[in-house]
Each structure stands twice: as structure tokens, then as C-alpha cells.
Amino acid sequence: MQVEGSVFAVTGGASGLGLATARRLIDGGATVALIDLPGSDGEAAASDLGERALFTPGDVTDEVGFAAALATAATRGPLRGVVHCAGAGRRLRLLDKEGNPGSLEDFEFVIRLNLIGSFNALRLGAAEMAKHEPVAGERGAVVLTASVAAYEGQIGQIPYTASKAGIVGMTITAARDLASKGIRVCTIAPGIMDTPLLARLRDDVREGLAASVPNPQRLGTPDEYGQLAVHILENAYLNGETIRLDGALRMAPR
């Protein structure tokens, strides 16, 4: 797929992985719709990125609102790709210190945001892309975001692990399902990335996390995620694959 001159939507586009991806796409000549919550910094981010960026508020768990945000993106031209970065986690133990069962409400929140949000990105993004004629044999691509926690979830990550493992599991099935429409699907599974959320940690904690990465022995950068996301969009033979972006990290139990 040619990035230059194409239109893409990036969820979670106001910050972190999403913003870095949007910047990479715009540097490559694309027009990008930043989809993020109404209370986010999306308007300021779009302004900073320039005239080929627009902010369209939307919640990935809200079918009507998210579909409207994608439709707004398509007013700039045929939508050729969705990079889905929106997501979150909550720490949850199966049993607390007193032996009480963990919160079903917290588990459901993470599953809804991460897994159902990804399902919406797939089906609603594909529906928008399927409206347009293929270019060089393809209509578009969806890039989802999982995590190394899908494979080595740590203690306290049970909802996050379940949601991200679900995304990994959907990837090949979605790619096969959408093949007849000329739409590819891949997933990136990041390791420990230096996002604004991680910036809240103490310096010694951040240094310990960086030291746990075999090579390069540092935190990953949002720009490295964006670089990979753009490559997936551009490389027409990448399909149905989950790619770990983690410096060979394998997470310890805690």
C-alpha cells in the first residue's frame, strides 16, 4: 500500500503509540484522522501535526460514535487503513490478600476496552474500507495492538493478558475472513515501551525495566512502534501475523 496520498485512522491517536504512528504516516505524505476520547489532547495533537491531520472524537467501545469517527476520516478520501492503539489495563488479582475474589467489573472493563474495542476496529474499519475500489489489489489494512503480556502475562495482569491474547487469536482469523475484500490484518505485540504512562514511574523502576530487556537494553520508543506500523501498511505481503516488538524480552512472573 502506498502511504503517500492515502487516508488512515489511528485510534488512541492523541498520545503515545498512536501519536507516534500518526506522525510517521504524516511524514510519509498521508492524511491521518486521530480518533481519541473527547477529553483527550487530540485537538492540540492534530494542530501540531499540521493540515493533513484532523481530530475526530470517538470511543472504540461505542459502535455508533466510533463508526461516525471513521466516516469523518473518510471525508478526506477513501480510508485505506486503521492503526488501533487505544487500550488500557487494570491491575487485578484473582484473590486479594484476604482471599476475596477479584473484581468482575474491572475484568469486564479491560475486556470491553481492549478486546471488544479491537473487534470494533476490525469490523467497522473494514466496512468503511470495503466501500472503495482496490488499489494494486488491496483495499486496505488494519493494524491491531496486543502486548507481550498475551504470551507471558505477569501476576496482576489477568484481564490485560486475556484481552491481548484474544487480539492475537483474532489476527489470523480476521486476515482470512477479510481476504476476499482485499483487506489485510496484522498485530504488533509491544514489550516495555516508553509511553506517557510509563513516564509516571520512578527513575529506578524505569531503569530496572530497561535492564530486563536483552538487546537493546532500554525501553522501546513509540516511534519504533510507529515505524513498524507504517511498514506493515506498506508491505502488501504481511498478513495474519503478530509481530513482537520487544528487544527479545520474555516477561518474568512479576
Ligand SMILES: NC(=O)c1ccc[n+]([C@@H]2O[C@H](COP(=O)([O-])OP(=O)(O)OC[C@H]3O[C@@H](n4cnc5c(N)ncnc54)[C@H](O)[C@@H]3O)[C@@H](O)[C@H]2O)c1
The other form holds:
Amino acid sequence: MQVEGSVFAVTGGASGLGLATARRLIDGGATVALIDLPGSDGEAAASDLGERALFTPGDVTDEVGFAAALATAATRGPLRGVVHCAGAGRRLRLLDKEGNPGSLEDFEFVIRLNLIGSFNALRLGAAEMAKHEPVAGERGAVVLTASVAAYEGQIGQIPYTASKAGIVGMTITAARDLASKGIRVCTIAPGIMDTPLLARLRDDVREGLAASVPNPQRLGTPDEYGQLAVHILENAYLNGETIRLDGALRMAPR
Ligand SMILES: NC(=O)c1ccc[n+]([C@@H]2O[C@H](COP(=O)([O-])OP(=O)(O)OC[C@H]3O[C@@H](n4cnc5c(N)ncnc54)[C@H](O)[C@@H]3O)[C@@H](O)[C@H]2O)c1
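Pass me the form predicted in complex with the named molecule as well; I've looked at the form predicted on its own already.
Every component of the complex follows; first up is the chain already shown.
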């Protein structure tokens, strides 16, 4: 897929990995719709990125709102790709210190945001991309975002792990499902990336996290995620695969 001159949607595009991906796509000559919550920094981010960026507010878990945000993106030209970064975690133990069972509501919140949000991004993104004629044999591509927690979830990450493992599991199925439409699906499973979430941690905590990464011994940069996301969009033979982006990190139990 050619990035230059194409239109892409980046969910969670107001911050962190999504914003870095949007910047890479803009630098490559694309038009990018940042889809993020209405209260996010999306407006400021889009104006910072320039004329080929637009902020289209939408909640990825909402059928109508997210479809409308994609439709707004498509006013700039045929949608050729979705990079889906919107997501978050919520700490939860199966039993708390007093032996009370963990909150079903918190589990559902994370599954809804990360897993159902990814399904919504896939189905509505694919519907938009399938409207157009293929270019060089393909109609589009979707990049989903899992986490290394899909494989080695730490204590307290049970909803996050379940949601991200679901995304890893969906990847090959979605790629097969959309093959006849000429739409590819891949997933990136990041390790510990230096996004605004981690910037809030104390320096010694950040240093401890960095030291746990074998090589290179540091946090990943959002731009390294953006670089891989753009490569996946560009490389027509990458499909149905989850790629770890983690400096060989394997998370310990806690
Ligand atoms: N940062 C890391 O170390 C790391 C590691 C592994 C996986 N991830 C995953 O990468 C993705 C991006 O993480 P990040 O670190 O860039 O986070 P971030 O908090 O910097 O950005 C996430 C963005 O998603 C938006 N968002 C949240 N809920 C939304 C919704 N319902 N609809 C639309 N937008 C919504 C937020 O407003 C925010 O702008 C997440 O899925 C996260 O689980 C991050």
C-alpha cells in the first residue's frame, strides 16, 4: 500500500503510539484522521500535524459515533487503512486483600474498550475500505494493537491480558475473513513504550523498567511503534501476523 496520497484513520491518535503513527504517516505524505475521545487532545494534535491531519472525535466502542468518525475521514478520499491504538488497562486482582472477588464491572470495561473496540474498528474500517476499488491488488489494511501482556500477563493485568490475547487471536481469523476483500490485518504487541502513561512514573521506576529490557536496554519509543505500523501498511505480504515490539522483553509475574 502506498502511504503517500492515501487516507488513513488512527484511533487513539491524540496521544502516545497513535499520535506517533499519525506523525509518520503525515511525514510520508498521507492524510490522517485522528479518531479519539471528544475530551482528548485531538484538536491540538491535528492542528500541530498540519493541513493533512484532521480530528474526528469518536468513541471506538460506539457503533454510531465511530462509524460517523470514519465517514468524516472518508470525505478526504477513499479510506485505505486503520491503525487502531485506542485502548487502556485497569488493575484488577481475582481476589482482593480481604478475599473479595474482583470486580466484574472493571473486567467488562477493559474487554469492551480493548476487545470489542478492536472488533468495531475492524468491522467498520473494513466496511469503509471495501467500498472502493483495489489499488495495486489491495483495498486496505488494519493494524491492531495488542501487548506483550497477551502472552505474559502480570499479576493485576487479568482483564488487560484477556482483552489483548483476544486481539492476538482475532488477527489470523480477521485476515482470513477479509482476504476476499483484499484487506490485510496485522497486530503489533508492544512491550514497554515511553508514552504519556509512563512519563508520569517516578524516574527510578522508569529506570527499573528500562533495565528489564534485554536489548536495547531502554523503553521503546512511540516512533518505533509508528515506524512498524507504517511498514505493515506498506508491505503487502505481511498479513495475519502479530509482531512483538519489545527488545526481547519477557515480563516477570509482577
Ligand atoms: N505504552 C505502552 O507501554 C503500551 C504497551 C503495550 C500496549 N500498549 C497499547 O497501545 C495502545 C496505545 O497506548 P498508549 O500508550 O499510546 O496510550 P495513550 O493513553 O497515550 O493513548 C491512548 C489514546 O486512546 C484514547 N482512547 C481511550 N479510550 C478511547 C475510546 N473509547 N475511543 C477512542 N479513543 C480512546 C485516549 O484518549 C488516548 O488518546 C493501547 O491499546 C495500549 O494498551 C501500550
